[in-house]
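So this first bit is one chain, no partners, the form predicted alone, shown in structure tokens.
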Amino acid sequence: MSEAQHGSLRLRVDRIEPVTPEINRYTLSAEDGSWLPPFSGGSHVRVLIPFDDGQTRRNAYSLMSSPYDTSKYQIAVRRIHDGKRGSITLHEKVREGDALLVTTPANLFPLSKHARHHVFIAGGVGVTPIYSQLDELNLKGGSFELHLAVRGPEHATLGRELQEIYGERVRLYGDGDGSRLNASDVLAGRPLGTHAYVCGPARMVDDVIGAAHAHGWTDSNIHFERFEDLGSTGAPFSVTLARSGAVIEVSPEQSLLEAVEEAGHKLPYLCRGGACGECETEVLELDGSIDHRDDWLSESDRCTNKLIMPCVSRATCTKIVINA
């Protein structure tokens, strides 16, 4: 299996395929042909995108390839003109045969193991994490349906692909037939055990959550993903590992976890996104403050400054010692 180097995987761009006027699909594989790290449906990776000024952008992209085929990863990149040029760089400068540095997969949008039926609602490129989720459910015999809204026929390629695979379980809105997705109608009258998943523009996510609440859904049955997180980058700092005495420099482009791994040490991890709690680490000494960016620790835990989630959180300090 391909091993991460310096906290990331070096992958070859095997294919670049335009799928809409704004979206390219990239197929990536290990340069030595080895298997890539496994992932579950809904996972994402971050692509390290270097700029001429020495800065590095770390853009998150969902894995849309099958979790059961780790010979390759596939991501879809929407070109955003008013963004921070990460997507534009991938569209304009990356060619087939080039190499990209990619983080190992993390999953903040997993399938519920308790759901009897899965209802997916997506808009545009928000369908990409659902690709791998549907593949996982299909092979396991899970019950599901997808409702996908697009801006017009020229943006419907990915939806049509899924219709060819899953047939009537995929409903496409906006593909020239005048149909419009209404989240309230989709969610009304669902039996117990149904879970909803939404990924798309912020307004769509909010509308779906609001409609679900209006129909009496509990938060435990509503799942959504936003890539509007703070990430794990920031000002550099040093961390001391208490058990070995090693002092490790965490660069602006790295997470604490990645810096520890690059230095040859190990910390436990699972999601690498601050959601699962697996990497929770005790802080033994701190001269400064912790920039908590996780979704795991309670507010009371954060206030003590005695715990840190190395996969996403950082420190603003002159000294931090962790129990590792």
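Only the largest set of C-alpha atoms that superpose within 1.5 Å between the two forms is called the rigid core. Numbering follows the first chain given and starts at 1. It should be emphasised that the depicted structure is a prediction, and the values quoted were computed from it without experimental measurement. What changes on going to the form predicted in complex with its partner chain:
- The Cα position of residue 127 differs by less than 2 Å between the two forms after fitting on the rigid core.
- Superposition on the rigid core between the two forms places the CA atom of residue 240 2 Å or more away from its counterpart.
- Once the rigid core is used as the reference frame, the Cα position of residue 37 differs between the two forms by less than 2 Å.
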Contents of the next structure:
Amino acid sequence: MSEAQHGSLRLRVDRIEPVTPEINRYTLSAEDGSWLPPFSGGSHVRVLIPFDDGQTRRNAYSLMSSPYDTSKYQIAVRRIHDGKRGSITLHEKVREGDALLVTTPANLFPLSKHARHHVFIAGGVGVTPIYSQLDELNLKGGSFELHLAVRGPEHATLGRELQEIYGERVRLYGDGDGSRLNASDVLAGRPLGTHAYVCGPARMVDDVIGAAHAHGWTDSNIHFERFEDLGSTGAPFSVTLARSGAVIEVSPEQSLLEAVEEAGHKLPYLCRGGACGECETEVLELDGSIDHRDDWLSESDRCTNKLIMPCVSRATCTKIVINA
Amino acid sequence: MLITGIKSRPVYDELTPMATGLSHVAAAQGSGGGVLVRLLGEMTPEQLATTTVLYSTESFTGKNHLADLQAFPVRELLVFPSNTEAVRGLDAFLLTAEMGTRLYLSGSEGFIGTSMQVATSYGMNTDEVLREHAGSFVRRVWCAHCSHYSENVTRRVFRCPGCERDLVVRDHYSRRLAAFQGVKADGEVPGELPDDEELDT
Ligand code: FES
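For comparison with the form predicted alone, would you give the structure of this protein in the form predicted in complex with its partner chain?
Below, the chain from earlier opens the complete complex, with every other chain and molecule after it.
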């Protein structure tokens, strides 16, 4: 299996396919053909996008290939004119055969293990994390349906691809037939144990959450992913590793875990999303406060400021020493 | 000794109306009926009109709150002569229940535990359910040797009706089995039984 070097994998771009006027799908594999690290449905990676001026952007993209085939990763990149040039650079500069640096997969959008039925709602490129989730459910025999809104027939390629595999369980809206996705209708009258997953523009996410609450759903059955808040970003800070004495700078766009790895040190991890508890690390000294962003530590653990989850949490401090 | 604070035992809530629910189902047994009377008293007329009550009159302590429960204008009041039938009634209700339903449970630990197993099998989450213990803390015991469940166990050492072994009741509560574990009492030295005592936790 390929191992991450300094926290990232060096992958070759095998194939670039335009799937809509704005979206390209990239197929990536290890340069030596070895297996890539495994991932679960809903995972994403960050692609390190180098700019001519020497700067690097880290954009998060969902893995849309099968979690059961780690000979390759596939991501879909929508060209966004946001002034940050990340997706534009990928579209314009990267060619088949090029190498890209990609982080180890992390999952902030996992499937619920206890759901009796899964309802997915997505808009446009928001369908990408759902690809691997459906694959996982299909193999495990889970019950699901997908409601996908697109902006017109020429944007519906990915939806039609899924329809071909999953048939009636995939419903397309806006593919030329004048239908509109109404979140409240989709969620009404659902049996107990139904879970909803939404990925798309912020307005759609808010809409679905609002509709679910109006139908009396509690938060544990509502799952969402907003592309903007993937990963751990925030103000830069520096961290001292107690064992080696190394002082490491954590930049605004990387997590503490990523920064430590980039500096050539190792920390334990599994989910890289603040859920599994694997990366829990002791804080030995702190001058400032910890910005806990995980779902692992209890309220009382947080208050003591003695533990941190490096995969997602950050610190606002003049000094932090961790037991690593 | 065997008794310590039992960490594995569920921490119970206090039943109070869950305002975000659109439909409510309240199931109780014996003394738990008194808790439901308090709960229903705190509900708005709209909440009462969307509430189904399931009540089992089986009781270890002999308390019956049926008359008080009948005073509330709820959607439906279903009465059962035994806990087993009440749990089956809950199962039937949840089968057609929709998202937005809130569940309230009150009664003995065994009743709450088995009802919770049913709720979990329908995928209900802990934020959709409240549980309040009522009555005595009699234990439901699962025999590690023959898998027989004994309800309302009050002694530390008792004979399993399933396999006739003398069992000692351990202080570990299994949420999966919704029961305490009973193991052969003279497992270490045959014929030597540990001290019997009243279970008071
Ligand atoms: S790696 Fe799972 S919580 Fe950090």
